[in-house]
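Take a look at this one chain, the form predicted on its own, written out in structure tokens.
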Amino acid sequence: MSELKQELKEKIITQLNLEDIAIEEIADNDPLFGDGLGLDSIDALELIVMLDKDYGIKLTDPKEGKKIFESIEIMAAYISEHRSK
């Protein structure tokens, strides 16, 4: 699972153009929104697209996304359990 966490950190930095953040700066349990990485609702939409495109996971309930995108740890666990790619 640590390989998936690393992959997620790389994808988030690339996908969301977080050029001033290094992979090492993102802890597995850091919040992705608010005080953590400071992601916003537009970023959440991009993460939803990434889940669908890269892992075959379609989120239909926005509330579900809010819970899944809480941290890298939670995202990786959800992807491991639900991925089809």
The other form holds:
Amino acid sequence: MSELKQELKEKIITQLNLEDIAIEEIADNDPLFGDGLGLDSIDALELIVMLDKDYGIKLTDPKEGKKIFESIEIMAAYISEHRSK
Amino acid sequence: MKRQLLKIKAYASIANNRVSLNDGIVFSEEKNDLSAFLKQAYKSLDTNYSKFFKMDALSKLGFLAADIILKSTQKEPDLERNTALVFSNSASSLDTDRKHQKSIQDKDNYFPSPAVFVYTLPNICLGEISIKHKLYSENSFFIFNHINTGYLFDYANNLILSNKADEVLCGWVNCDGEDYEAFVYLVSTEGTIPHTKEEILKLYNIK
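Okay, that is the form predicted on its own; can I get the form predicted in complex with the partner chain now?
Once more the chain from above appears, this time first in line as the rest of the complex follows.
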């Protein structure tokens, strides 16, 4: 699980072009949107693509993302439970 | 007549691993590729705009060139300015369009990245400049085969003479792989360089 969380932090920084942010700056329970990392709606779409591409998880309802992408902790738990690759 | 008073107040360019403002080089880095060069330039020039990294290379080029001119000519911080944007290039966002095409070409591995087709396009370049510098003025992006000094000259003149803008930031920004150039200049009633087609071309050619 901790490996997955580390992997998610790396992917988020790379794929969302958060070049000003270091992995150490993202705590497991930090909110990813709003006051946390400040991700926006395009980033949410990017995360949905990442779930499909890297973990074989298809979100048919984008609204689901709101809960799943709340923090690294919640995201990692969801992926662990639903991943097909 | 106001037309005769129009000047080029400042100009900037990014080409050949150099960023210039007026007649001085403000950043240079010989060894890097375009992506690394733009990142270093962003840091060195204290650009401070987190969305910068989300843009494609075309938008980064236009954004950086515009930013150094607008910062250097800002009279008071946070003062709203009526500066129109008139940019142009020869191939729109073709470089990024190719990347997007590549991401959707393989039907069995079809993962179009939203960031590739959203944080791109010439209007994103203009939009991000407007957001950072609080410009609520007119903006346009034209496509020409080559820098069209006549069109830019007329358009900028018309905007100022019809009181649609106090100043006009004109630009020519191209990017295709490692082949890139950005040239922007600010047309104003202030400054020392006459706003003529010949002067625009002269400044473009020395970048």
